[in-house]
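Shown here is one chain on its own, the form predicted on its own, set out as structure tokens.
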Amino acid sequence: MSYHTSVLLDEAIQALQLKSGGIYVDGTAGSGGHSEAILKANPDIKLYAFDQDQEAIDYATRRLAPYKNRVVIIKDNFSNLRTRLALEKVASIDGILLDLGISSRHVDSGVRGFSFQEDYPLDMRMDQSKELTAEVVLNTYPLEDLVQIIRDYGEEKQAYKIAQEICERREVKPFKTTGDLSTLIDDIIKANPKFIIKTKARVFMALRIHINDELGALKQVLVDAVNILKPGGVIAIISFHGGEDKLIKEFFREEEKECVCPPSFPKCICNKVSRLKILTKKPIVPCEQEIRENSRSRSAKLRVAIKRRWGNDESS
């Protein structure tokens, strides 16, 4: 079984507009698929590849060994991008790629508790050095917090019902495995099997996003990436979750705006500078063939923006 199939691979590499002598970042190295494609596409670039998962780091290190003189692999969350690059004496970059979400390997193996199709301990940590696990969340969080996590991160309409049942059942028997949570959803969601599977996917995803602070990390890396991008540098992000895509879209739009004054103002007084130009008015999505070959790619969306060269200069 392959570690992970890179989604929108050709589209992402093309979007980066790789330049000879450039410095690039793969903020989510995973199995190294996108990193390898970047390094192959231009023999005269330097790449910094980040991942917080040691298993992924080990795999990517082996895969990228032929390019060891041009790639630096860093074990850390991309929310620490700017600090870790500073330690490498890198002050600015020519492009950054983020492939959000979870590796196919983690879903297929189930060992970390990301999948509801196997019965494993409720972990869900990408970085195993962190303390917070799904077991802690399910057994200790108050009802209101569970509702918010399942509703906001999972976009699950029956969040309150599921959270309430979690609170009731844990008083009798603590949640220990993914099977415990999966069984709960089987018991309380009265619908056809396909709907139950979708509900499980949403609940498990919501817990994973919360435990790994995925949206918080994304907010941080968006700010840092734009700050360290060189003029003409590209930021390309592949997302799989509605909340992620909305966050990216809104951030790009705010950075593209030339004025944020209220419409009632007769003239602009905010002095805002447009730093980004959006290159994808609509996100790039996988073609039918890619979806047939990799069904997990069906929800992927690629958004791309370029840093303006001179403030609001349209030539950027």
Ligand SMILES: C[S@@+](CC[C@H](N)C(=O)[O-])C[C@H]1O[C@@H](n2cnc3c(N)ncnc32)[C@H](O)[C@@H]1O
Second form
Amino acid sequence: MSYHTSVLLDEAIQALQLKSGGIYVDGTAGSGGHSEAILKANPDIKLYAFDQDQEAIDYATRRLAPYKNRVVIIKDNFSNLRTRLALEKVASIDGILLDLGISSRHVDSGVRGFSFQEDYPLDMRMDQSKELTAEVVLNTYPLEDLVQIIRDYGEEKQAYKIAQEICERREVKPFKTTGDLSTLIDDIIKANPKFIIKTKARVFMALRIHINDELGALKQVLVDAVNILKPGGVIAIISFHGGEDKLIKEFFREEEKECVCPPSFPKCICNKVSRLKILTKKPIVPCEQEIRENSRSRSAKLRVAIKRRWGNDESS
Ligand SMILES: C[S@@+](CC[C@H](N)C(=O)[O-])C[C@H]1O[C@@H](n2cnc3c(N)ncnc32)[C@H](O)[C@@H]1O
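For the form predicted in complex with the ligand instead of the form predicted on its own, what are the coordinates?
Full complex below, order starting with the chain above.
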């Protein structure tokens, strides 16, 4: 079983516009696939590769060993990127790649609690040094919080019914394993099997996003990345979830705007500076062949922007 198949690999490397002598960040090293391609593409760049998962760090460290003079591997959340780079005496970078979410390994091995097809303890932490697990969420969160998580992150129409059932069942027997949650969904969604699988996928994804504060980390890294990007530096992000893609799209748009004054103002008084130029008006998506070869790539969207050289200058 392979650890992970990198998605939109060539597209992401091309998007980064790698410059000789440049400093780059892979915020989500995973199996090291994108990192390796970056290091291979240009022998004269330095890469800082982050991952919050120890298993990924171990795997990427082995894979990237041939490049060890040009890569620094850091086990941390990418939301701490700025501080961790400062400790490495790096104040600015030429590009950053993020390939969000979990790796195939997280789902396929099952033991970490990310899979509804296996029966293992309800964990779902990418960073196992953190305390919050799926077991804690399911057994202690109030009804309205569970509804919000399942509805907002899972976009699940039956969020209320599922959350209500969780609250009732845990009074009788606390949730311990992924099988307990999976059985609950089987019992509620008695329709066709395809529908059950989709519902399970949505509920498990919602819990995972909450437990790992995935949107919070993304908001933080967007702000930090733009601050430390050099003029002409590139930010490239692959996302798999509608909420993440919306956040990235809106952030890029805000950073591209030259003025945020209300339209009724006769002249601009906001002094807003456009810091980014969006390079992908529409996201880059995997081609049919990639989707055929790796069905997990089907929801991927790559958005790319470049830091302007001189704020509000169209040519930059
Ligand atoms: C989709 S995989 C990346 C795969 C990688 N690009 C490759 O080619 O193998 C996402 C990885 O990012 C890590 N990750 C997700 N959110 C993170 C965060 N906020 N900080 C650091 N690592 C994160 C996960 O642990 C996982 O290993």
